[in-house]
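The form predicted on its own is given below as one chain in structure tokens.
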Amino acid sequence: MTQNLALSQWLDAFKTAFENGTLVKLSLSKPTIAAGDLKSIDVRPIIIKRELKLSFTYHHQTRDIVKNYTHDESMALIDDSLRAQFCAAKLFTTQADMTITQKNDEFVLAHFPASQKTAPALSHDRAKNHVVEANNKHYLHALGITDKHGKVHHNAQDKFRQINKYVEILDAHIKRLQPAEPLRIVDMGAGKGYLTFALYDHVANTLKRNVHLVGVEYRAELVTQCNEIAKASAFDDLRFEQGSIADYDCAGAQIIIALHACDTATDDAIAKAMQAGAALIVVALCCHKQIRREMKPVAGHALEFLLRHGTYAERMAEMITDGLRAQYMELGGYKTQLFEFIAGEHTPKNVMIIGTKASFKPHEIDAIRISIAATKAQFGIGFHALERLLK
């Protein structure tokens, strides 16, 4: 059976499911390097304002995208992706399931009987589910995210997400951690302390832990506004200090957040959190000056054509400041993971490094350090904060 017959046969019998009701599902799998770090997708038809959609899930390797298409556009999609993205699909009807599978430039068709025999619920109205819920929620009305009620406010929609999103992440980081009783927590530059009580209410009232939080904020306005909200709250563990990141002890810390820290106040919580040898380290990284200032790219660079401009300087800025960050926090002993933790259209600054304690091999630890001196030395930068910083 030929490439576009077997392909062919495998896209009418989507059309025909998708057309008849019976559809179930499909997806496509083993990615092939133009994929990138898309590891597969998963489709079903949903029904969105009366109309009968596909909803395409696309799993990365940090995060999961969703996306709604009509049918003709998923075919159109689903074909292109089999052609170029992955090698393998599975479409699973209530009548029968067909995959097919590339093999020496081929694909192969097989026929398999229905492993469901019921087509799925089509509602698009579904609850969500959140990490931090709403409802009866002192805090969350005190700083402006909710009314009375416990409705979330309209133009709060973003920072409830926000908060959601953050708090989700650490759950499954914190879940992980060895237990420690109490566990320590520190909030470098906590500001109104959105994420800094969201956080001590989930640890201490839905996970059940005994747990001491510490949010650390110049503004003493703020750290009073926040301690009299604590107190309310009835949040006995939780106390907000005065002060700079550079300038706090955390030590005995196991975990250390910093969101959004201006500048090199970042690499300041980093090499902190890194000095206390805190167990998890969870920073949203923010504006990147110092290495901008820096770069000087060496006269011929690859990259010239893009770094005279000030906005693609800018953006290399970003890419290089965050690597390196990551690559300083390897040498010192931290597995890292540095991703987009929201969507772009809810904040602009939506990029997280993840730090947890791990060790390296010695020909890992001269990789990394021969891929910092390499990177240092093509865009002219003479050092790195976060390198003074940890010395």
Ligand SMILES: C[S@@+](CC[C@H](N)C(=O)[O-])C[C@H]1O[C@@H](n2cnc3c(N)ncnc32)[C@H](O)[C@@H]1O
The other form holds:
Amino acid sequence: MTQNLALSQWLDAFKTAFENGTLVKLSLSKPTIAAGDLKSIDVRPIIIKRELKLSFTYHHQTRDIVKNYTHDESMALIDDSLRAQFCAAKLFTTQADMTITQKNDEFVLAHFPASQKTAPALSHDRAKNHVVEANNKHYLHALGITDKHGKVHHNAQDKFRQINKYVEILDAHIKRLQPAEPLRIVDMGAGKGYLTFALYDHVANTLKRNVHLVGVEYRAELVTQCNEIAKASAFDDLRFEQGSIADYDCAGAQIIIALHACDTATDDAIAKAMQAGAALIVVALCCHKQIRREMKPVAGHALEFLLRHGTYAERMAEMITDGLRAQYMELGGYKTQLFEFIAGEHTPKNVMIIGTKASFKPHEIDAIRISIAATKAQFGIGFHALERLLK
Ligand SMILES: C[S@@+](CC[C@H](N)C(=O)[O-])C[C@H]1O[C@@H](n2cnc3c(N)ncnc32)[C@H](O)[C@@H]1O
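Switch over from the form predicted on its own to the form predicted in complex with the ligand, please.
Okay, now the whole complex, with that chain kicking things off.
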């Protein structure tokens, strides 16, 4: 075997392991004179700012230096190092270990059984226990979150984290609700159903509650696909219906959810939930076009210096849209919490409003009305979509 063939086979194995998530680590050893005081290099995968990279630890005589590189940069660096600075390298994957060793100017390739059968945690979050376990979940595989062995794909880590966080939040609220059998939940704008499936699975199979969950979605192809996955998962009381949020009859639902339903579809869902008297309303916010269009510059506004910048006007529109939503919910007898449900680096659409039934005193209601009127006047807002729907 020539030097290049063995080396390129080893590098190919490294590339494949990196791409399919089976890479554990690799190390370069047996330094040549050209390596100077560098004794070895260890390389392991790492997620930095949502990007899968490789972390190189350079072990020098008296210190270690850590640097992170993209996969392409890493391939070139490892190739160069093996041609000039090191005579041996070992690749550890969950499938096999592979060494290359230089003998008489030629690399020799050798295979060994895998000494580590699980891939390492790539970030702090990955090591945590998840509310939704990835193993043996047909729906997670069918939705492209995991491979067939239940391993979360690198590019689905954020989605998986989001699913877990969302189920964790709902879990706490569901446990506080008056027990009702069956628990009726409607997910408005269910999309591909990632969160719908995970919630159903958690409530039915982990909490062992009798639950009926309906996902409402415009797009017929998603509805068909989700119903097929529900059937294959034997999720008998989960179904998806094609239709619009505004037209869906959710009478009797205790929990109404709308996650990232676009623009005023969120308002449709909140209005429906309030009119149905749902015990729990959960919305994760999406785009905020309606109020952005409504906002008109008011001469002499104290925040004019901010609002003349499109970016800040945009952010202000988001805050006003959601702040007003919370206030309309309060007027309708729901205590609200508005918070970031997951770190912004995982998704920019990370604000959630949770409404739970509560009663307000007349003076509190008056204060909310005054605040709404003042906000609308200050920002030149004619109407808020939710306000119209509730009227
Ligand atoms: C951004 S996706 C979010 C999907 C899912 N809730 C999630 O968070 O992963 C929004 C979905 O809501 C659907 N949708 C938007 N407005 C709707 C409406 N008025 N009625 C029904 N579905 C709607 C869209 O077709 C889309 O699939």
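What you see is a predicted model, and the numbers here were worked out from it, not measured in a lab. Under this definition, the rigid core comprises the largest set of C-alpha atoms superposing within 1.5 Å between the forms. Numbering follows the first chain given and starts at 1.
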- Taking the rigid core as the frame, does Ala76 move its C-alpha by 2 Å or more between these two forms? yes
- Using a superposition on the rigid core, decide whether the Cα position of Arg369 changes by 2 angstroms or more between these two forms. no
